[in-house]
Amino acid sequence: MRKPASRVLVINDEKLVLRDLLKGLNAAGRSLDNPLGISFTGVTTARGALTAIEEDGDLQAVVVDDTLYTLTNSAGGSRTLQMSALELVQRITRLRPELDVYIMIAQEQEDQVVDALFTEAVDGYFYREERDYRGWYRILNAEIQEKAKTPFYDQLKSYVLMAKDAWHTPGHSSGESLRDSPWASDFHGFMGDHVFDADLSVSVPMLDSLMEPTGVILEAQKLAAKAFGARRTFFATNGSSTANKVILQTLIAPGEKLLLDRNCHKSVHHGVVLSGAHPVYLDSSVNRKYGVYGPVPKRTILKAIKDHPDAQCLILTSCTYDGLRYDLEPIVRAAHAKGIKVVVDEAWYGFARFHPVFRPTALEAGADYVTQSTHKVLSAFSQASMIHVNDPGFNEHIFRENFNMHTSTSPQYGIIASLDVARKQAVMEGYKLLARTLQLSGELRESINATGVFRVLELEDLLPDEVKKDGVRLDPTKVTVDISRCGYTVEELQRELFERYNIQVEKSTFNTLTLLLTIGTTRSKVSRLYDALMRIAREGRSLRRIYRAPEIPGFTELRFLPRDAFYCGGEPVPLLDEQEKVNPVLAGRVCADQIVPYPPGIPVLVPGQLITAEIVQYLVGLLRSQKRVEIHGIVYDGYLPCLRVLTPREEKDLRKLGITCATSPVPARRGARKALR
């Protein structure tokens, strides 16, 4: 197993003291306990610095002079001051927030200089006159390994190596009703000891409890804080989709107003009627010649933030599937000061953190709750996500049962260590790996245009017209691959690559291939790409007419609360008739389900949703359509496709949004949830 390197850089202005500091601190290092491979290298400049930060991912920890000079040429040698320690400091942050950084200082101005970087992102101090090298490498060793520490993933390796016989649940008990069948060993083969030895069960109290953790869960929990910049996180094991409705039934009442992206993912619309929020759907912008969702218009979202002040909270999607990212600043602040509090599914950016050229991400621009699926681009397993917290009206009783709502009593041990290892990496070398991943995707991108005939998307050719003005920017680690020109039509080449070339993409419009790059990518698997897409590209295949999907129908209204029609029992209706053409009884009536094609995934239907005959053609054409879509929500009664939908009877006894009926609810207060702190 490779052993870590750890390196700390001192920044000091004379050479002869810092050749005496890293002399002092190395040799400390060798006689002294060095699990983690830590050795001290230093520059003289705040600049060099700087440099040597952004240069060097196995950076763990920065010791800087607290008065940085230089000397001049000027008559007398005069010496001026290079850079406050105030400003270097604010700018190693900004640049690796993950650096511990540590000030020289002199003792008679503790006080002034504590006193200044109070507030800032500061470690600790040495003074500058004692020199007690193995004192500070100690120090530093100490944050390195604290920083690097797996409370959870360490205890469940511990207790795994007790081997303790289990008389609880799973029921393979470790794998021993596994191991020796004869129809089942395969399985326990295939998948390793390991694998059932650590899923274990609330029955182990030293593994702590994700619905109430107060040991290992939470001190991994507090970990994760720390490096996401949250003031609290919170493990999921069943992905952001549970992440989401926890903090949508979290944050609204009943009846009360939701501002959402419709491109939102399903389950924050799931959470709608979870929740019995009043929905306000924003429609996204279109690039219609890609069939690519973008943001909601910054337009958009500010008239809404001005039209709902009532509203208690507004969800966005950031970055998109495709790597469009808002800039979140001015619409957090627009939000907040309506009392409007923002969360954020960033399912697809948890990484951004650890690399400055992805920042600043969803917390840095003041959002109040962050969802990450940190199986989808760190090295978790699948279904682990993570709820970041900076919300400072937090009601912890009532998020927690919420959460405990939603969460198993079983939860899968495996995840929750997944989880506590991949922020551990992302700490200690997520700079270094985003920073091959980046140079991955400048190469791929070079050499997917090289073939001649497969082409890049870059952030002017995704963007539709109306957010080119947002601010809108574009994840480098989301490539999009305009195939139009290749003979293929997309299915035929999605075959192509998965049967021949053994290359699996992430999605795909009608004309376009999405790769999806992370810190597991290889420039071995870039290299096979490039190939298999070099010698695509040399068939020289004549070009094929490429069919544009039909773009979703706008959205109509929201006749009533998702929650109340969802929970109505409804009556199908097809949406054919007898003569198999497009059924003309379903418009004018309201939709009981959500329906939702994928791709693209958007929902063309909500429950409470007026039905219009051109979504019923809409959805009818998918149906047709050669290319295969799944769409969710469909009722088939024998192989006749229908919608369910509300019968005039619940239509009549339902409250229409606006109008107060004693069939349904009253709409809680605003604020109702603060009224329970």
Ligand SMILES: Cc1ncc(COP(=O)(O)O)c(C=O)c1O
The other form holds:
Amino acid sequence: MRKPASRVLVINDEKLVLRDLLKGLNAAGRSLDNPLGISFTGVTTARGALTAIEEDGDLQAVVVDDTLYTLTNSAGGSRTLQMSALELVQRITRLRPELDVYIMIAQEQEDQVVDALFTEAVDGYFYREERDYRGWYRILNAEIQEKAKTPFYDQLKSYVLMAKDAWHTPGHSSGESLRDSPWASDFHGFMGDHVFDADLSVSVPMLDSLMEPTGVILEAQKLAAKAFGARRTFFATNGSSTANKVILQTLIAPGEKLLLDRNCHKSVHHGVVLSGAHPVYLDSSVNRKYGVYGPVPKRTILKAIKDHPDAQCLILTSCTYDGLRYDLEPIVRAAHAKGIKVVVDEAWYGFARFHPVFRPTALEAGADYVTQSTHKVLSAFSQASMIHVNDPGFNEHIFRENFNMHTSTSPQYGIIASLDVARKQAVMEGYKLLARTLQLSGELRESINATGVFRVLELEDLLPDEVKKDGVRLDPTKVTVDISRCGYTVEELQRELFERYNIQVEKSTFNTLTLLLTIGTTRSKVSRLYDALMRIAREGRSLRRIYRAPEIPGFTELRFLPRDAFYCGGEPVPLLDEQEKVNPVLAGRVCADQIVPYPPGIPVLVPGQLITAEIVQYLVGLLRSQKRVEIHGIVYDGYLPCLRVLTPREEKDLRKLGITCATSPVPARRGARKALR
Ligand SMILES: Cc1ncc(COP(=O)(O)O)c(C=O)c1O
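Can you give me the structure for the form predicted together with the named molecule, which would complement the form predicted on its own we have just seen?
Everything in the complex follows now, all chains and molecules, and the chain you saw is the first one.
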């Protein structure tokens, strides 16, 4: 295993003093135990410090002398600006919040300096006069080791290495049932020993409990909370799909209002059914030229907040699958002014805290709850997600009940360990890896454009008109490419890339492909993709006619609460009549299920929604299309595709939405929940 290199930057504007400090600290690092490869380097100006912090991805800590700093370096001869240590610390933490910051103070100024820096993210103080290099080194070493700890992973590893006899689940018993099987040993060999050794039962107390953590899981979650800037962090082993449902069930009692982007992930729509929420759907913006769904316009969100001050919460997706992210701060401010909680689905943005190009994160913008699919964009296993909480009124009991309702009593420990390690990696080298990813993204964009046929869509191209002035930004690790001039349809191109060039892309629309760069993307992968696209471009094919995907019909009336409609028995009604034409009897009925075509994964119908002829026509069009579109929620009566709709009797028995809200027993429940806080 490669030994890590960790650097500590010392900032002191007196050259001679700095030289002595570096000499003493480096000597201490050489003579004492130094498993993290700590060495010390120094600068004398604030600008030098900020440059080093930007450029040196191996920096783990900074020691700032409490004096004033000049912004320019002395050789520059230009205007000299003074910056206080306080300002410098603020700029450092804005740039890289994961760095440990220590202040070197003169004893006589102690109170002044400590007071000024009290609210800043300062990890500790050294007295300049003491010159206790070995002591300082030990403290910094311990601090950096603390960040690099993986309490859960370490415990799992040590348990596995103890090789205890297992008299508990899982049935494969550390792989023993498979190892010598003539039928199944191949699986054991393929997966490897430790997949089985580390797949353990909750009967092992030293591995803590995901449902009531008090040991190594709690410790790992605390480290994650610190790393991501949350008050509390919870590990979820069922993806953000579960995390979203847990949060909605925690925040919303039946009948209470939820403001949500209609384009949000289907788990949010499932959360609406489970929580019994009264959803207020916000239509997202659409880029018709490229079939890309963007953020909800800011004015739509602000109007919804104004019109529904009784909403419990607002949930938005940022960034979207295509990398578009909201300017969240003003939205959060407006929601909080009405007492509305803000939940942000950051399924695609879990790395953002670790490089300033991607910040502010939703938590930094003031969101109360954030879900992140750590597995999508950092080094965790599939299904590994985090829930971050910054809500000052967090009701832990209700949250825990809902979390446990959705959590398996046999969580996969490998997933939990991968969250622990993914957090450590993000803290220790996230900045460096993301800087490399950004560099590769820039190179990839340039080389794709250099093909002269494929073109990368930039923010201006992607942004629908209605959000052009909303301060939306683009995550450069999501690269959307216009393929309309290559002479292939998007399906043909995807097949060609896969079969001939071994390349699988993330997603597509009728005229675009989206590529996802992560911290695992390598330069050779970028070159292979460029090579494939260049070869395809050079084929010089004549243009193909590209059929635009039909647009999803607009939202109609929500007649009943989604939960009420979903739990009706309903009846299946075919989408086509006996002449194979669009069945006219469906128009005017109410859907009992969520109907979601993939792609793009946006519900055309939600439970309780009124069906129109236009919607039926749209669904029939998709069923007849040559393209491979899954439509989730369709029920088959034999070979006949049907929608499950409410019977006339059920419609009669259910209270229409307006009446349900006004007369339901919600206020009592809501009051009860508030009282627990
Ligand atoms: C916006 C969004 N939220 C949540 C999810 C669910 O995440 P997970 O796969 O971690 O369950 C997805 C998955 O694609 C998503 O795109």
